[in-house]
Every structure is written in C-alpha cells, then in structure tokens.
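Only one chain is included here, represented as structure tokens and corresponding to the form predicted on its own.
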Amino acid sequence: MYDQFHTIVIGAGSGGLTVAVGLSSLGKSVAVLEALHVGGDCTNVGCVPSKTLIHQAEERGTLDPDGVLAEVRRKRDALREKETHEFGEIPNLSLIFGRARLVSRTQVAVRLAEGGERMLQAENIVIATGARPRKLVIPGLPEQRMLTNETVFELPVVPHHLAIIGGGVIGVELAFAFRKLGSHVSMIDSSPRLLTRHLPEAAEAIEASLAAKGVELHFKTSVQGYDEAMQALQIERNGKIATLHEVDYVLVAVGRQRNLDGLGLEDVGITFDLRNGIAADSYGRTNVPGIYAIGDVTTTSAFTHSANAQGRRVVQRIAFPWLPATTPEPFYPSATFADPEVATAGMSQRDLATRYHPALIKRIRVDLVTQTDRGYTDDLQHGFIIVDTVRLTGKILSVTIVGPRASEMISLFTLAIQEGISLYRLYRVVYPYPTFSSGIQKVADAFMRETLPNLRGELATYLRYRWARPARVADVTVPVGARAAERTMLPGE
C-alpha cells in the first residue's frame, strides 16, 4: 500500500528542503525523505559550523580555543533542533527520518530510521541527497587521526599540530580558523598553488596571509605515510621525503562525491555517471518525466546557494508547468570566507578564451589596499578586483574580488552579469564613504578612462574582434571563479 502525496522530496539539504517549503506553501502535499539530519551538510558539517568557528576564531582567538569548538557544536545543534521543528510542523509537509530507493518513476521506498519500511508514491520526485567529503588512505594513520569536514567540528580540544590535505576552499578556510586558534597548521597539495579554481592572483594573496600567520604550505607535495609512535607525517616532493613533526590530526580536504549509490536510479533509468553526477536541465529535469534533481548530485550545483536556486526553478516547474521554462541556468557567485575573502562571479578562464577572443577583453585591477581610502584606514595587506569586460560596451564578463566582505560585495557584479548592467550604469552608482565597495566605482572609473578618450580605436577593435575565432579550449588552462554549470567536481577538489 503506498502513502499518497503530490511530491516526494529525497534529502533535507538547502535544495531540497526549499522545494518541499515552496510547494507545501502552494498548498501542495509534500514528502520530505532524510537519512540523518535536516539541514543537510549546510547546517550540520559545512557553512553554519564552519563559519561559526570563523567568527568565534576571529573573536577569541588563543584566549579559549577548546571553548569556541564547544561553541561551535551549541549553536549548530540548537539551529538543528529548532529546523527539525519548524520544518516538522509545517502544513502539508511530512518529515520522515529513513533512506529512500526509487522504485518506479512515482514511487519510494523507505527503510524507516525507528525500523520497517514505508512505500510512497507521488507524480514528482526530486532528489536532492547531497555530496560526501572524498577520504584518502594513508598507511600507519589511525581513523580517529583523521579528520574531514564531517569529523572535525566534533575535536573536544584543538590540535596542537594539524595537517591539513588539499588546498581548496575547505581546506583554505579550516587553516585560517585553527591557526587563530593557536594551532600549528600545515597544508600539503599536489598543485602548485592553492585555490587552483581560482586567478593565480587570488591564490598569491592568500597563500601570502596564511605564511604571514605562520601557517607552513607544501605545494607539489604528496603524503607518503604517518608514524603513529613518532606523530609524524611523511611527505614527498621531487623525490625527496621530509617529515613534519608532532602532528596530531590531519584533514583531508580533497574533494567530495557526490551521494548516489543506493538510490536506485538505474532501475528506473535515470542518466547519471559518478563524476558528472544526475543530468538534469536547467530546471532540474532529468531524462526521466517527473523526477528532477538539484544541487549536489547534479553537474551544475556545488553551493548551498546555488542548490536554493535550483530547488526555487523545480517548484516553478512542477506548480506552474505552463509557464515559459527556457531561460537558462544563472551564473552562481562563489565565496571563500578566508583572510581576505574571496569571492567571484560570471565565467571561467575557459569559458571566457572559448567564446572571446582575447583581443576583445579589456581586463581592470583596482587595488583597494593603496585605491581605497578605506585600504588606507584599516592598514589593509592584501585586496584587489578585477574585472574582465568586453570592449567598448562594457559588459561584465568575470569578477574576482579578494578582500574584507568580498562574499558582501560580489553581489553587485552578480546582478550586472545576470542583468546585462555594464559598466557605463555601474559608473553612476553613488557608493558610501569611505568603504571597500567604492573599489567598485574605481573599476567603473578606469573602463570609462580608458574607453572614452579612444572610441575610434576601440571600436575598431570591437568590429574586429567580435565574431574572430577565439582560442582552441586545449589553449586554456588557467581556471577562475566559475560558472558552477563548468564544474565537474565539487569545492575542495
């Protein structure tokens, strides 16, 4: 006998559980399935967590470093308690705690969390079950020595020497935290640089604060062993091994993947690969008529902010089938609560060499540490945006922004991409003064400086260079803040 309902939601991460609030809203009878936790990674093991301890980090530093990881656990299982509440007692919407395996295209089965199984049944299905962090096996590191984002907020002291595996955004961000809180802390990463995602400026800035705070960086670098008698780890790079000392944790912070496996969906169907994860269109339509997919598990998602996006897209699709659903997927901004921030938004390097030639791409830096007297004020070390626009019209093609409230102010440039606003427009914003986002009008500033005394030139270049061919793909391989709908891992990786 299956438990009827008009949607069946899997996961109650960001994406899914802004599906099932949409449609329950709409008067929609809604089926929320969750193995473990509501909130899903943002609330339990990601961006709540993480950015409490940013903060309490920033705050209290070494005054008591094992009472901010207390902290950290308080306020993320209070918000826990009270979502699972909320969420519980909306109408139309039923929580139930189990993991859930498409048995046809309307129907779920359930393996209850208290025992025995539930069959439902529902004309929609969305899946939306998130991502896992990627481990790693090192010979001689005991498991409780090892560390990912799942593990690390549950540490009752903070370690005296951590290790920290992958230089991405998780990685970039822990190291920060910890190191206020006293720890030693070393980052190994097999690429030359950290935030490989990112402009190598962007990178240089943040590998320069983190050595400024002392925190070692080992790049080219592979992990080769841990000793646990010694509390050393072994480490290679050209050839050569060297061991860092007393390290009592190391995290690894490799990437993630994507939480497939027991779904089901071969049985119904469903196009997917374990890269790329579920194939979904720009409204989260799979292959399969009525089963969509968002966030994580798709190719197009990696934030919690972009899977809130798509699930708003699926409720439009599934409770207004008749309206136009052309428009195609938006460009997701993307945020690294480091020391600076970094923060960008519009299209990859790839993408831009694929689509532009180079010759039609006027690129603008304005350095706010000397260009802001706001820099000035707060004795700022590191800061810059850079801007990559085309030629003579001004529109906005990629931002990087890399300093205080970087996450705050990329919005702006967010809008501009996704509204076609140029730099023209953004020149007649009025800013307050003195703050960092007058950076933004010096970039408008330096556009028209340089556009406006050589129309005549730039508009030959323009007429020249608009439709010439632009570079071979395998011509590019510096990759930048990007347009998540590119990306075929997930952050860390």
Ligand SMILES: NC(=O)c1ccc[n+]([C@@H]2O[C@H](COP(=O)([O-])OP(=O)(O)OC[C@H]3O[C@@H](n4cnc5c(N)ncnc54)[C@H](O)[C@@H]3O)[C@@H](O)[C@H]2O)c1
Given for the second form:
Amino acid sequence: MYDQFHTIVIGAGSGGLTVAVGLSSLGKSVAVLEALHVGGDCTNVGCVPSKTLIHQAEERGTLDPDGVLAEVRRKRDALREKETHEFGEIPNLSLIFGRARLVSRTQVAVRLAEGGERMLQAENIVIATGARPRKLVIPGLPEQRMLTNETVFELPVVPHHLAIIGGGVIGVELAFAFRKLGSHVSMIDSSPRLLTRHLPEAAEAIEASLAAKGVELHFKTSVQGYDEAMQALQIERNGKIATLHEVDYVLVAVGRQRNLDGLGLEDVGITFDLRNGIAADSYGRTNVPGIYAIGDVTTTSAFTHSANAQGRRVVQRIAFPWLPATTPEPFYPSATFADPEVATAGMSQRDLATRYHPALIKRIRVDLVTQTDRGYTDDLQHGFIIVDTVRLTGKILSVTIVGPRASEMISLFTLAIQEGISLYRLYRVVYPYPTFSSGIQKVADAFMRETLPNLRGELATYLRYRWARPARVADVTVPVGARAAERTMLPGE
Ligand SMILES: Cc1cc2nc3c(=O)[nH]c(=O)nc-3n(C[C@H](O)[C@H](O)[C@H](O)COP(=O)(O)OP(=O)(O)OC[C@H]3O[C@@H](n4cnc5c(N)ncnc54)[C@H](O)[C@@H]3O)c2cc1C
Ligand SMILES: NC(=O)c1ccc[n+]([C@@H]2O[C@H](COP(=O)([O-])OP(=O)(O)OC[C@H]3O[C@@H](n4cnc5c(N)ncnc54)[C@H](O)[C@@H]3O)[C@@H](O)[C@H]2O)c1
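The structure above corresponds to the form predicted on its own; please give the structure of the form predicted in complex with the ligand next.
Below, the chain from earlier opens the complete complex, with every other chain and molecule after it.
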C-alpha cells in the first residue's frame, strides 16, 4: 500500500528543506524523508557549528576553550530542535525519519527509524542526500583519535596538538579556530599549497596568516602512521620521514564523498557516477522525468547557498512548469571563513582560460592594506581584491577578495556579474568612508586609469582578441565559486 504525495523529498538538508518548504507553502503535499537529523550537514556538522566555533574562538580565545566547544553544541542543538519542531508543524509537509530508497520512477521505500518500512508514491521525487567526509586509513591511529567534521564538534576538551590532514576549506577554517582556542595546530596537505581551488595569491595570504599565528604547515606531505605509545604522527615528504609529537587528535578533511549508495539509482536508470554524482540540468532535472537532484549529491553544488538556489529552481519547475526553464545555472559565490576571509565570485580561472584569450583580460589588484585608509586604521595585515575584467568593456568576469568581511563584500560583485554591471558603473557608485569596500572604488579607478588614456590601444586589442580562441588551457586553479559544471575537479577528488 503506497501513501500518496505530490512530491517526495529525500534528505532534509539545505537543498531538500528548500524544496519542501517552497512546495508545501504552495499547497502541495510533500513528504520529506530524513535518515538522521533535520538540517542536514549545514545545521548539524557543517556551517552552523563551524561558524559558531569560529565566532566563539574569536570572542573568547583561550579564556574558556572547553566552554566554547560546549556552547557550539548548545547552539547547534537548539537550532536543530527549533528547525525540527518548525518543519514538523508546516501544513502539507510530512516529516518522516528513515532511510529512503527508490523502487520505481514514482515510488520510494523508507526503512523507518522507529522500525518497519513505509511505501510512498508521488509524481515528483527530489534527491537531496548530500555528501559525507572522505575517509583515510592511518595505520596505528586509534579510532577515538580520528576526527572528521562529523565528530570534531563533539570534542569535550580542546586538543593539545591537533593535526589537520587536508588544507581545503574545512581544514583552513578549523585550523584558525582551534589555534585561537589554544591548540597547537599542524596542517598536512599532499598539494604544494593550501586552498588549491583559490588563486595562489589568496592561498599565500592565508598561509602567511596561519604561520604568523603559529600553525605549522607541511605541504607535499603525506601521513604514514601513528604511534599510540609516543602519541607521534609520522609524516613523509620527498622520501624523508618526520614526526609530529604529542598529537592527541587527527582531523581528516580531505574532501567529500557523495551520498549515492543504497538509493536505488541504478534500478531506476538515473545517470550518475561516483566522481561527479547525479547528473542534473540547471533546473535539477535528472535524465528520468519527474526525478530531480540538488545540492552536494550533484556535480554543481558544494555550498548551502547553492543547494538553496537549486532547490528554489526545482520549486519553480515543479509548481510552475509553464514558466520558461532556459536560464543557465548562475555562478555561485564562495566564502571561506578564515582570518582574513576569502570570497570569490564569477568564472573559474579554468573557464576564463578556455573562453577568453589572455590578451583580452585585464587583471586589476588593489591592496586593502596599503590602498585603503581602513587598512591603515585597522592595522590590516593581509587583504586585496583581484578582479579579472574584459579590456575596454569593463565586464567583470571573476573576483577574489581576501580581507575582513570579504564574505559580505563579495555580494556587490555577485550582483554586478549576474546583472552585467561593468566597472564603469561601479566607478560611479559612492562607497562609505573609511571602509574596505572603498577598495572596490579603487578597482574601478585603476580600470579607468589604465583604459581611458589609452582608448585607441585598448580598442585595438579588444577588436583583435574579442573572438580569438586561447591557444591552450593553462595550468590554472579552479576557484570554489566556479560554476561547478565547468570544473574538472570536484570537492574531495
Ligand atoms: C564543516 C563544514 C562547514 C561548512 N560550511 C559551510 C559554509 O559556511 N557555507 C556554506 O555555504 N556551506 C558550508 N558547508 C557545505 C554545506 O554544509 C553543504 O554544501 C550543504 O549542507 C549541502 O546541502 P544538501 O542539502 O545538499 O545536503 P545535506 O545538508 O548534507 O543534507 C542531506 C541530508 O540527506 C540525508 N540523507 C542521506 N541519504 C539519505 C537517505 N537515503 N534517506 C534519507 N535521508 C538521507 C542526510 O542525513 C542529510 O540530512 C560546510 C560543510 C562542512 C562539512
Ligand atoms: N565556508 C564554506 O563555504 C565551507 C566551509 C567548509 C566546507 N565547505 C564545503 O565542504 C567541502 C569539503 O571541504 P574539504 O576541506 O574537506 O575538501 P577540499 O576539497 O576543499 O580540500 C581537501 C584538501 O585535502 C588535500 N588532500 C586530499 N587527500 C589528501 C591526503 N591523502 N593527504 C593530505 N592531503 C590530502 C587536498 O590537496 C585538498 O587541499 C567543500 O566542497 C566546501 O564547499 C564549505
């Protein structure tokens, strides 16, 4: 016997809840199936606890580090409870705890958390099952000393020496936080630098800031094993073994693995692969009519805001199928809550390199330390804005900001890129004084200074290279904010 719904959503995380709330508020009956907790990764083991930790560590530092960890859990649990209660109360929305599996193109079986199985049927199914941390095997490391983002926020006491494997977004954010709480922190990455999806300039600033705070950085390095008796972590670089002493915890943050297994995707004929996740178009449609996929389980999303944006497009598609579905997926901005913050908007460097001849691109860099008075008043150590723009036209293609509140500042550029607002128009905007955002004015100033006195030359270059294909794709980085469909690498791969 199948219970009937208009839409079944698998996963009550950032993406799934967006669809469920959107459709139920439009009067559609929605079943949301969740294996663990309402809120998914973001509320429970991701954005919310990590940002609370970062904020608390900044505010309270070494005064009461274990109290900070307790406060992170208190706030996380309170939010989880509030969300669970609120979603449970929404009319037309049935929240069902259990593990879901597709049994046909319109039917889902749920192994209920309370025991037993329930069968559901709907004309639309949305898969939003997210991702989990990729695991590493470290010989000799006892299980209780191995942490991931799923366990690190449960620590009752702050580690004495935390070794973080992986210098991506998770590793970097948590390295700053635990260092501020008084842990000795060592970072180990197999790559030659941190934040490999960002511009090298951004990684350099973050590396300098971490090093200044006493974080040990080990690049091109792998972890060999752990000696419990000595609490020693063996690492290897260029064939040489070194030892990190008194390591009480190892945090593994080496990327993500999509939650695809046990979903019955093959049985229903949904196109997916382990590397790229479920293939979906810019409106979340998979190759199977009526089945959608959004968020971390797809190729194109790695953030809460992108899962949310995709969820809203699915709501539009399902509720208003007569509206045109022609807009491409937007570029998703990214924000890394390091100290200083790193934020990006627009195209990836790889995409730039494939679509534009290098001669057509003008790169402008404004140093927030020396070129803004706010940098001076605040004794800023690291900060800049880098903008890649089309010569002559001032069309903004790609932006990286490193600095305080970069995560807030980036939205102006996100708007400019999406709405085709050029640097000529940003030049006319008045920015309050003294702010870091006055650096945006400096970017526009620099563009005008380099363009207007040389209009003829800029025009000639523009006309010559406007349609020219680049000779070859350079070895370039792919910023996190890149439209993920255009990435060649995915988080954790
Ligand atoms: C430490 C950390 C910090 C982060 N910080 C940020 C940040 O600051 N900003 C940002 O934008 N993003 C951040 N992210 C990324 C963000 O958390 C994810 O991109 C986002 O949660 C993805 O949403 P989702 O809906 O795709 O999946 P999820 O939120 O992971 O939700 C998927 C849900 O599906 C459930 N599920 C899985 N399989 C099944 C099944 N078979 N049946 C039923 N339920 C199932 C899971 O239990 C889960 O609740 C962070 C991630 C981590 C790990
Ligand atoms: N502020 C945010 O938006 C935010 C914050 C945290 C996480 N996230 C999301 O979570 C996801 C995962 O982040 P992550 O940091 O785990 O992955 P990541 O892909 O960003 O970084 C993984 C790092 O681990 C390194 N690595 C891989 N294997 C290794 C090995 N065996 N030994 C040593 N180093 C190794 C890689 O070189 C890379 O630098 C990202 O997609 C991100 O979007 C977002």
